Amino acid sequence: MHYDLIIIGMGLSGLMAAKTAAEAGRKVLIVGKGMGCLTLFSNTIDVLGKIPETTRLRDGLSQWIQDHPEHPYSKVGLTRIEEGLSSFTSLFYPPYIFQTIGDGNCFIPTGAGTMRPTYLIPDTMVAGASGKEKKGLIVGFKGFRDFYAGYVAGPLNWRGIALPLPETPGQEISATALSRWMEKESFRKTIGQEIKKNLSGETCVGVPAILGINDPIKVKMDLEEKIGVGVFEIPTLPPSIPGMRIFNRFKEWLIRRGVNFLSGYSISKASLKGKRCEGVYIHHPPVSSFYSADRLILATGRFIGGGLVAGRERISDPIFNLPVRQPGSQEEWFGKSFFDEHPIHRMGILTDSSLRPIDETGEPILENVRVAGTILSGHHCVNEKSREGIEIATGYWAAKKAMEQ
């Protein structure tokens, strides 16, 4: 059970690291307690929402890197960010691909009734980009509590309707169940007829992001044929069906390339010798197994994924106990107002430009360990709208640097 590379974490950064290493022919093991936050929050690929709509992404990123030397993007560099994004998009082949609208951010409607900036969007959402310029109908479903059509339609000056569901009239349903029903031709026929009856001169129809898990383009095209106008998805509350599609595409590709998955297991202990990690112990109740590797990548995310743990006095990484940049006392972790930019959101593990963990003097702590994803310090990915971009770029770069070693 020896590997060239062990990746801890199954979020987007861990998956990108696994893809990069697998393409180089390395023997890879990826370990995770679950599927990561990808299946909860990710619908599109946010790279940097702070860039104005009229600015090219490349120009905006270049300026951002100059202005934020401690940011993960500054450690990776503009060229490698672009390489990472290109590697990501290469995984998605027609008909379901991720694309840009122009060479900068575009704006898409959300389930919260706002327009948000993003960079890469799946084909199923393209028709909704810059939706205010069109006349459309927003369709929700009775019993689906995570999407209110009228609330979404209001800011767009569109119409919103809620259709009854033939499968479970009056019952509450989930996004996953609705997505599976959408893959049934009989269900689409009923829904398509109801939507067509409600059209009143609209040129497109927006629906929650539930157009199937396995073949959303087939579902989309079939609905468009039945309705007679274009259909597009709108991101909703967790769980994210588009995020599940991303995870499933990565997993299928990685398994075909020989990558080994250990899902549902946690790391109980890391075996350290000097400045090297020799491997990790993975708990399989009632036994614990040891997996050794030449190199490791830590990509466990922040608090939701358990990558960072907050105690009464300090925040820590539970696997390697690496230093986490943080204010001195717990009172300094949060702003005085709920709407402040709380310092806790910028806390994370310190690394050098090769993404090796370092101490406060800049000395590497573990020579053969790299850190990737949102667990890194120096960013506020939610406020910046940069989560997926950071995960893709640092996952790609961490694997590249690990393989050079």
Contents of the next structure:
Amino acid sequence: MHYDLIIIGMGLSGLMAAKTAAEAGRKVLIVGKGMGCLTLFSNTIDVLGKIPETTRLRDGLSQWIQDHPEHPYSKVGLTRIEEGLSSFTSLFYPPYIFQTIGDGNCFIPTGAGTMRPTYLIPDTMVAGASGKEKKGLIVGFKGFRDFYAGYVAGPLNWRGIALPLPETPGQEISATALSRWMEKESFRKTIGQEIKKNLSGETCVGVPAILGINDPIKVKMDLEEKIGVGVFEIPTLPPSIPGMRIFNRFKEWLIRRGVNFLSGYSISKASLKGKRCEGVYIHHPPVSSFYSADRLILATGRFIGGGLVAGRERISDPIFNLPVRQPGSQEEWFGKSFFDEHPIHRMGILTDSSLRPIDETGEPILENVRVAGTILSGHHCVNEKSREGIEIATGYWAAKKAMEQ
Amino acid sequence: MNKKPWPKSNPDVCIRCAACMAVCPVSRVTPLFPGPKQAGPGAERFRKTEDPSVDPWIDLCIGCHLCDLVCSSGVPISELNLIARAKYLDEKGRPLRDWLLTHSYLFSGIASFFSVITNFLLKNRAFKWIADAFLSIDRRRELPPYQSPTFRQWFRGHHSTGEKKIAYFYGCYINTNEMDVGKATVQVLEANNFEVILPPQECCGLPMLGNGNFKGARKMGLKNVPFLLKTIRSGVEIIFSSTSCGYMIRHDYSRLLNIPGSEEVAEHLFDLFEFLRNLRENGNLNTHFKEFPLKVAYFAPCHLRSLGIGLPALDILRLIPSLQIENIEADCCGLGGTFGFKKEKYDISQEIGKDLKAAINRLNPEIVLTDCEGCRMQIRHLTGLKVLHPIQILRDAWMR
Ligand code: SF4
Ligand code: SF4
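Form predicted together with the partner chain, following the form predicted alone:
Following is the full complex, with the preceding chain placed first.
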């Protein structure tokens, strides 16, 4: 099969690239080894959590761009970052939408009891945003081991309780199972009553982010009615249900637009001819199928999804073997302690301003290939709290540039 | 069992990211099954071939492959589960019921011949009660009725003509229970100028493999592959209309069952709609469709998803003018081949199905389409709607 654009990688950057190209009417194939990291890291959309608390995001970003010319944000530019973000939010329709609180970062409680800065949050988290001033009750569930109410409540000086689950005493329960139960009216009734009984003057209730997969707003509103105060979600350990909602929404939209959506398969080989990539082989033992394309986008992420692999001496990308910025020899990859800065986090693929891969001299290596997402060099998304922002902005921009070609 | 009964997979590449936990249909509906992360790579680290199996919950994995499709680390989770299940069931022993459910190919010929009697029995409440009480086949399930003539018998009296030849692996269920799907396949291929031939074939063996019977499944594969090899070596490619049979032959025959010649067969074996989509890509698909104003919803079976070819039926059906077609946003239907017939698993199967039913209700279609016979049975059971194979609609869009 032949495509206008093949996107390799099914994380947020790949999905954004696919959306951008499909919106322009192109024939698109998106292929991923797995479902990407949305269920691993993402609950909300971080853009640049690092900037001072009161700074407007726009100002913070433009200063950042000036100070970090090698950063992916600097390649994309402020206007395009904003375009990308609004393209992302446009995918969600009421009642489940993403929004900002004011024009800068807001702070939401985490599963570890800290308040963390982030930019776009789903409607289910709004009541907990910048919630330090409020007095809340955190509710966990016995048997759901990915969330401890006490952890969250302690540092906030709130109260935390763990409710027993009806029907399954003593059993362990997963986030997806709990989300599904939440979608049942009878379950909400029992839980709602229990929570109400336990309130003593609190004005909001925080629960793990498991308020249903398909219609979380309905679940939230119904619970609020039963309890009598506002309810909000707090991110948990993976799998992230809010991340899954994002993935599902993209998937649904892309399939409706006729995008070929192949999850579960890895690229065994890229077919290169001079400075062009002609297509890729997808291997599903014992069959190997060739898909050709005019342009391709590499959005395979860093180490977790296998976008980058570390050998003894060097780090490389297994598909195109593009040059990866390497901070010296292996001894220099890691800091001394876990919480130190680890240079390995800054490794990534070198590109020009249109996100084409380049060599050390700045020469483009493959003319019809662009690179998007966290596999890019020049950022430290964990420290910067910029993961989703980088993915959205570069996914969007890579597809735009690819289509200009 | 022979000395090395099960292939070996490596669980150690699991990074515990829990993506698989986000999609498993079984652990979503019951806490009795710990989910792919624990059941697959987690427990595998403690399993030893010489030690007895300790986790009876392993038998609850429905084998949908959905976990495999989301794992970025390439852990063959469902395969680990299948192998562990096979070992567990070998040790525990299988009830007669499992034998009956997986060997229906042996008696389906007779059942079709006496279809009037068999169908009466299959619908009979007393018969269902007996099946439930003595065989643990859940009485709430409808047992699929048999048809006479079979597809193969119909084909014998049919004269297929066309410029090029194509071989058809139709599978047991189409032959004895849903022969119109086979007929529609033949008609569509002929409308595209293909002469259809039916190579000799037996049950692909998937029901046995799904029940952890590697030996029985391998036997079926060893029978089928030589027939299929002969076909492709004479220059004729093969298509299948059942995504389960197709997945079994294309992937499980070589990877899990190690059947000689199966790699060669896999290269020349195509899903029916994948084949039609290729024709279209080369400009050779007959696209003279009539207006077909109908509201349908399409469901992608698990085995189609794991074929890794996208949703070719959806791609092709979208070409039919005024056919309103939506993709159903749900995962596994819950039937899992023979899983949902078993009394002890019926409730789990129905719980999984409820989510699919809700997704179908949101779309409110007149007809539901899906490529797998198991999914068709389950969706009929769940919704009472008319459920067809997409090829039947495609045929009707031409012939009306
Ligand atoms: S998705 Fe794969 S790597 Fe992640 S927990 Fe499941 S098996 Fe392990
Ligand atoms: S194969 Fe299906 S049922 Fe079994 S563990 Fe994987 S996702 Fe769950």
